[in-house]
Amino acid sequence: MMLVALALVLWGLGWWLNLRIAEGPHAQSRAARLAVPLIFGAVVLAVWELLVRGLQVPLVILPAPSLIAARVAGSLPILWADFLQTFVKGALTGYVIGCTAAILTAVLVDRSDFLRRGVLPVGNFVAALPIVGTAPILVMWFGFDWQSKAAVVVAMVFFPVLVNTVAGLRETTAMQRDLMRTYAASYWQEFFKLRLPAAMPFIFNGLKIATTLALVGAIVAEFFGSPTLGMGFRISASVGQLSLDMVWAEIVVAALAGTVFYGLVALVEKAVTFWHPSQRG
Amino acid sequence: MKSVLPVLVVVAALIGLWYAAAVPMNVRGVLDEAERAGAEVVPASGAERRERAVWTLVVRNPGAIPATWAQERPRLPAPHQVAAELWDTTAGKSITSKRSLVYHGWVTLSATLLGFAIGTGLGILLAVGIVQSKVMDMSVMPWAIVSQTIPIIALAPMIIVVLYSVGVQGIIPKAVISAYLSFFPVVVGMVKGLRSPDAMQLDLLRTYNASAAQGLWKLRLPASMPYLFASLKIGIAASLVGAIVGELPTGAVAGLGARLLAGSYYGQTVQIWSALFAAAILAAALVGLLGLIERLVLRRMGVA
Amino acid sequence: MNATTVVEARDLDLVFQTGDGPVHALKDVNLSIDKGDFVSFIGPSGCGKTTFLRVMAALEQPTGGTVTVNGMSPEEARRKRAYGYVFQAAGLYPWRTIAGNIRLPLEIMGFSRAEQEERVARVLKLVDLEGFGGKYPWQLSGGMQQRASIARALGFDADILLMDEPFGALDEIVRDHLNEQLLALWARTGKTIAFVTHSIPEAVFLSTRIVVMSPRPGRITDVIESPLPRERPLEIRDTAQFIEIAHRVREGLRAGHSDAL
C-alpha cells in the first residue's frame, strides 16, 4: 500500500511541478517546452513502476517498466535481429520502393489532366481502404521472408504518396504558370524549376504519413507467416508464452524505430521546404 | 461531376490490368491441372514448365487463358470470381449463417464502431481539456503526437491476450484496440481545430467578457467541426484495420479479420480477396457516411 | 507600319466563352506601339486592358484581327523571347534567393554560368537591390520583392516590357518611389514598355502615350500623346500641362463609362 501512497503522491507532485513551469514566466521557453512532457513522461513511468509493485500485478497482464528495461538490455541481439528483418529488410526496402513508384507515376499521371482527375479520386479512395488486409494474400505469392513483407509496405504506401504527390505538382498559380510560358520554358524546365519545388510541401507530406504505414504494415504482415524472425513474429510469439516483457521491449523498438523514422524524414523536409511558411516559424 | 468519364476509365484500367494479371500468375496451376486431366500441353512434362518463363507459356498455350479466369483455388482470382464469391457469400446466405459474409462484417463492424465512439468520444474530451488547459497541453501534446509517428497497433495482439487473461472476451478487445487506434488522430486534429479560430475572433470575445465555456460553445466548437471531420474519417479507417488486425492473434472464428486468416491457412484465395473487398466496401462506407454526415452538418452551419 | 513599330494590332477581337454566356474582352482595338514608348493602358476593370496585355504576350489567343510584335506573330515572338512579363505580385519563388529568382529566365534560355551571373549583378543594380542578391523573397518588403520581380523581366534583354499594374497592391508612397525609378530606368535602357493601371496620376506621370478603355465590349476609347517631357520629376504632377492631361483621361474614361450605360 505504501507503493500505491507513494505512486498518487509522486503524481501530485509532478502535476505540481508541471503546473508551476506552464503557469510560470518562462512558459515559451523551449527548455520549458522540452522539459514538461519530459517530466510527465517520467511521472508515469515511475507511476507504472509503483503500481505494477504495489498492487503486484501479475507479470501477464502488464509487466513494470524497470522489467521491460531489463529485458531491453538483456536481449539486444535478438531485438537487432529482428529490427534488421523487419525494419530494414522489409520497412524500408519496401518504402523505398513504393514511394518511389508512387512519385514517377504521379509524374506521369500529371502530364495528363484526363489521368489525373481519374486519379485523383481512385487514389484517395484506396488510401482509405485496409490495405494491410492484402498481407495474407501477398505473404501466399511472395513467400513468408521480408520479400512479403515489402510487398505489403509497398502496397500501403503507394497511395497516400501517390496522391499527395500528383495534389502538389498542382499546387501552382496560373501566375507562375504565365511566367514561365512567357519565358518559353519547356515542360522538363516547368516541372524541374517550378512544379517539383512547389509539390515538395505535399510530397513530403505523404512522405512522413508513409513512414508509420511502412512499419504498420511490416509488422502486421508478420502476422501472418513470418521466419522465426522479426518484430511481428516475436511479438505474436511471446504474446502466445505470456512473456510480455519481451512485447513491450518489441514495443519500445517499434517505437524508437517509428519515431526516428519520421524525425529524419522531416529533417530532409526542413532541409528541402525550408522556404515554406510552416517550416519559417 | 466532370471527374465521372475518368474515374470510370481508370477503374476500367485497373480492372483490366487485373484479368491480365490473373493470365500469368495462374496459368502454371491451369496447365497442372490440365495435364493431370488428360489434355495437350506445352511442353508436356511439369519439370520442362517450371523451366520455362511464365510468358512462353501463355504463347505456347493460348487455349489455356480462359481457364486462368475460373480456377477453384487460383494464385490470382479474377474480378469477376470475387464478384461471384461476394454475392454468393452475402445475398445467397442467411446472415446468421457461419458463411455468411454479413455475419461476419458484424462482428468486426460492431466492435469497430463501438471503439470508434469511445475513442472519438475521449478524444474530444482530451482535447477539449488541452485547449482549455496550458500544462496539460505542454505534458500531454507532444506525446499525443509523438504517438502518430509509432506503430500501436502493434500492441494489438498483446491486448487481445492480456484482456483474455482477466477474463474479458468477445467485442470488447477489439473494441478497445479500435478505441485506442482512432483516440490520437481525434485527438490531434480536434486541438488543431479548436485552435483554428483567428486572433481578431478571440479578441472579439474577449471584448464581450465572454466565459472560457462559451468560447467554447459558441466559437472553438464550431470552429473546430471541418477539422474533427476529417480526422474522424481517419480514426475510422484505423479502428476497423484495429478490429481485423484484433481478430488474428487468437485465431477468432468469426469476423473479416477471421475470414482473411482462415482463407490464409486453408489456401482459399477466392476467400481472402471477398473477406479484403468485403472490408474495403465497409470502409469506403463508415468513410463515405461520415463524409454525408460532415456535409449535411457543415450546410446546417452554413459553412459549406 | 514604320520601320521602329514594335507592337501593331489591328481590328482585333476577343469573345471568352463562358458559363453566363459570351464576353466580349477585346473589340475593333487598333493600336501601334513604337520603339522606345512607354504606353499606359487605363479603364475600369474589365475593360481587357489585361487582356490586350496577354493577347501581346501569347497568354490569351485573339479570336479576331490580328497582332504583330517585332514584326511577328505573338507566338513567335513568345519562343524568341521577346518580352519581359511582371504581374500584379512578384511571383518570386520562395524557394530561390532574390538573384536566383533572376536567374531563373536565364538559366530556363541558357546562358552561361558566368553570363548569369554578370547579368544578375547588373540588374540588381539597376533596381537598386545590390546586397540583397542572397536574401529570400519572404525576408523582404513588398516593394523590394516587385523590384526583383522587375529584375527577373530585365535580365535576359528583352525588348518589350508588360507590366500588369505591376505597382497595385503597394502603398502610395512606395508606388511614387518606385514610378521614380521606372522612369529612371526605361531612359537608361530605352526599353518599350506597356503598362496597365488603374491609376490616373500614375499613367500620366510615366506614360508617353495614354491609352484610354472602357467595358463591355471592352474597346479604346481615346489615346493620348503626352507633351511632357521625357524627364520628369515628381513635381511634375503639380503643373498645368499634367494636370490638363489628367483631366483629359478623366473625361475619357467618364464618356467610356456613360456609353456603357
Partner chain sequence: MKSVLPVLVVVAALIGLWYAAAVPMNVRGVLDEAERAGAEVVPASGAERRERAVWTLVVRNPGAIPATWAQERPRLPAPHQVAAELWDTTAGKSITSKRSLVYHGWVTLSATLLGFAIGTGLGILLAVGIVQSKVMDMSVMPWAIVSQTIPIIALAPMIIVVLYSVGVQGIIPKAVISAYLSFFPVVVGMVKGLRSPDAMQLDLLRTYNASAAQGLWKLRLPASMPYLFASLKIGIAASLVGAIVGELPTGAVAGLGARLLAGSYYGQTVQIWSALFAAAILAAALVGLLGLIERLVLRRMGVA
Given for the second form:
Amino acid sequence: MMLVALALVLWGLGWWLNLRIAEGPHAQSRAARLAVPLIFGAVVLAVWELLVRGLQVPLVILPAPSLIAARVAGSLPILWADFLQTFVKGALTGYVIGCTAAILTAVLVDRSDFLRRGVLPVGNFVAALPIVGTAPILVMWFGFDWQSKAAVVVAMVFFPVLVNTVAGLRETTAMQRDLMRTYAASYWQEFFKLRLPAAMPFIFNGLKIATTLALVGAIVAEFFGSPTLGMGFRISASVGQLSLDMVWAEIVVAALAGTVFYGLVALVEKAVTFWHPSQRG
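Having gone through the form predicted in complex with the partner chain, I am curious about the other one (the form predicted on its own); can you provide its structure?
FYI, this one's just the chain on its own, none of its partners or other molecules.
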C-alpha cells in the first residue's frame, strides 16, 4: 500500500505544480505551455507504474509502463516492420489517394449544382457506414495485402475532406465574387486568387481529421485479413496469446505515428495559412 500512497502524493504534487504554472504570471509563455503537458504526462506514467505495482495488477489486465517500454525496446524490428506495413503502405498511401481525389472532386462539385445536390447527401450516407461493415467487403475485393487497407482508408478519408473542401470553396461572399467578375477575372483566376486561399483553413481541417481516420482505418482493416505483418494483425494475434505488453507496444507506436502525422499536417497548415486569424497568435 506504500506504493499506492506514494502514487496519490505524486498525483497531488503534480496537480499543484501544474496549477502554479498554468495560473502564474508566465502562463502564456512558450516554456509554460510546453511544461504543463509534459509534467502531466510524466505524472500520469509514474502514477500508472506505482498503482500497477502497488496493487499487483496482472499483466493480462494492465502492464506497467516500464514493461511496455522494455517490450518496445526488445521488439524494434517487429514494430518497425508493422509500422511500414500499416502506416506507410496502407494508411499513408490511402490518405494521399483519398485526399487528392476528394479535393479534385470538390472542384467539380463546386462547379455543378447537380453534383452538389447529388454527391454530398450520398457522401454523408457513405461516411456514416460503420467501418466494421465495409472493411471486410473491401478486403475481399482488393485482397489481403496493403492494397485493401489503402482502399479502406480512401473510403474513410474521402468524404470528410470532400465536405470540408466544398464548404471552404463557398466561404467567399457574393460581394467578393462580384468584385472579381468586375475585374474581368476568369473562373480559374477567381478560383486560384480568391476561393482556394479562402478555402485553405477548411481543407486543412479536413486533412487533419483524415490523419486520424487513416491510421484507424488501416489498423481496423487488418483485423479482417492481413499477411503476417501490420499493427492490426499484431494486436489481434497478441490479444489471442494474452501478450498484452505487445498490444500496448503497438498502441504506443500507433499513437506516436498518429501524433507526428497530425503535427506535420498542422505545420504545413501554419505555413500555408499564416495570414488566417487562427494562425496569428
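Predicted model, so just to flag it, every value in this text is computed and none were measured. Here the rigid core means the biggest group of C-alpha atoms that line up within 1.5 Å when the two forms are laid on top of each other. Numbering follows the first chain given and starts at 1.
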Under a superposition restricted to the rigid core, does Gly74 display a Cα displacement of 2 angstroms or more between these two forms? no
